[in-house]
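A lone chain, given as structure tokens: the form predicted on its own.
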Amino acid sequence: MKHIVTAKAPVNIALIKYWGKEDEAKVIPYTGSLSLSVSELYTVTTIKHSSHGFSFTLNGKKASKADALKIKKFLSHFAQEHELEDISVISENTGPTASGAASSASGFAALAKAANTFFETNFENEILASITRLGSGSACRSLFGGLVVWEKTGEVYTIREDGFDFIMVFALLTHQRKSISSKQAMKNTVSTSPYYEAWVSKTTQDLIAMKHAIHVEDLRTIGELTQSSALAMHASMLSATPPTLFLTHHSLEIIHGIMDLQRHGEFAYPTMDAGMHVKILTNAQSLPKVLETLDAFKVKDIIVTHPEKGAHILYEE
């Protein structure tokens, strides 16, 4: 066992969305997904020995008992109960937490990466990914860099490391926590949406099409599939009982504005996760127009990100 380990993991944004577990306990998705790991938004997590019992600190504040127990339970995949009694876990997110900015993905990826080194389990990537997704399904994608595929089989891998030099722009519309968790919204959609079967069928085909578009470097198709996947996911949520509505007047305004850029020949495609933030897949040429549009819609909190490498160790001793 090490004395102290610090790991860093990027946020990842799905271009082909993951939405729904076929096996809740093992976190087996109904469909594969594909994401882009990005810079600027990430989690840095330190695990170290402590003489004050187990503790979990998030963004400078001691976490609730429930959150601490959740982290301790996750770490039980790497260590015995008695080995966790005098452990301190300290995490910092650069973006908002639990508001749809994918902080849980980077958080559990950083935690898994740090734990794998701290407890000297040294699991290979395949096993580490299978453990990581138990914390948050999409977290297994943050272990890898660039454009990352998470197959329905559980396999996770980078399909293109440079990510085409895409730019992902985050239009952060709130720092408040979501009214419903992604986990609960997902479960509700799977069990009640009359469109869920269609979502699974579409996503399965979209992933095949996205892999091909990446292989042949068809950027327009990549953008169109990204936009379509996000809107279809939100449609499935809207048709659930009760409906989950993350779309707001502000987010819809931005989506319309970005779609208008497409009609004028710009490479700019909106996507949204389980939250009200809007992300825009773009490139260096179209970035000025994207930023101009966001300014017109009075978006104050904008983060420009680029393809990033996966989770990695920053320090150990």
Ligand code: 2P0
Contents of the next structure:
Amino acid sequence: MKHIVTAKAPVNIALIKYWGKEDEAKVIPYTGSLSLSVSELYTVTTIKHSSHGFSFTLNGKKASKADALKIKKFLSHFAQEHELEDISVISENTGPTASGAASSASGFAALAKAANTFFETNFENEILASITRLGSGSACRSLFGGLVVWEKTGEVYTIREDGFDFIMVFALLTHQRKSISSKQAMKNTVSTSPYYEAWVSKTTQDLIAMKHAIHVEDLRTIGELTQSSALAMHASMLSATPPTLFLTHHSLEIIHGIMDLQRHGEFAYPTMDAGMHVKILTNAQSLPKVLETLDAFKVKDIIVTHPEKGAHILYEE
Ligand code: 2P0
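Previous: the form predicted on its own; requested now: the form predicted in complex with the ligand:
Time for the whole complex; same chain goes first.
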């Protein structure tokens, strides 16, 4: 066991969304997904010895008992219970604002990366990814950089390291916590949406089309598939019982505004996750128009992000 290990992991945004588990316990998704790891929003996590029993500190505050227990349970994949008694875990989600975009994906990726070194388990990528996704499914994608594929089979890998120098703009519309967890919303969609089968077949095909578009560097198709996957995911949850409606009038205004930019030849495609925020996949050339549009719709909280490498160790001793 090491004395202290610090790891950093990026937030990732899915271009082809993951929405639904075939196996809840092992977190096996119904479909593969594909994401972009981004800079500017990330988690830095330190694991070290302490003499006060197990503790978990998140953004400078001691976490609740329930959260600490969840982290301890996750770490038990790397260590025996008695080894966890004198461990402290300190985690910071970082961004230019007190971010509504804080992510469990970067959190569990940083924790898994740090734990794998701290407890000297040195699991290979595939095993590390299979443990990481037990914390949060999408977290396994944050282990890798650039454009990342998470296959249904469990394999996770970078398909394009430089991410085409895409820019992902976060338009953050609220600081309130969402009313339903993505885990629960996903589960409702799987079990009640009449469109779920169609979602699975569309996503399976979209992932193949996306890999091809990346391979032949067809950026327009990458944008169009990104937009289509997000809208179809929201359609699947809208048709569930009870329905989950994350998007607000403000989200929709922005989506319309960004689609207008496309009609004027700009490279700008909206994508939305389990919340009302809108993210826009764009490039350096179209960025000024995207920012102009967000300004016109009075979005105050904007974060401009770029492709980033995957989770890595910052310090070990
Ligand atoms: C994604 N999302 O592909 C999709 C799109 C949100 C919308 O993965 O239940 O925290 O822990 O596996 O990964 C967010 O859900 O869910 C997510 P669990 P996770 O990014």
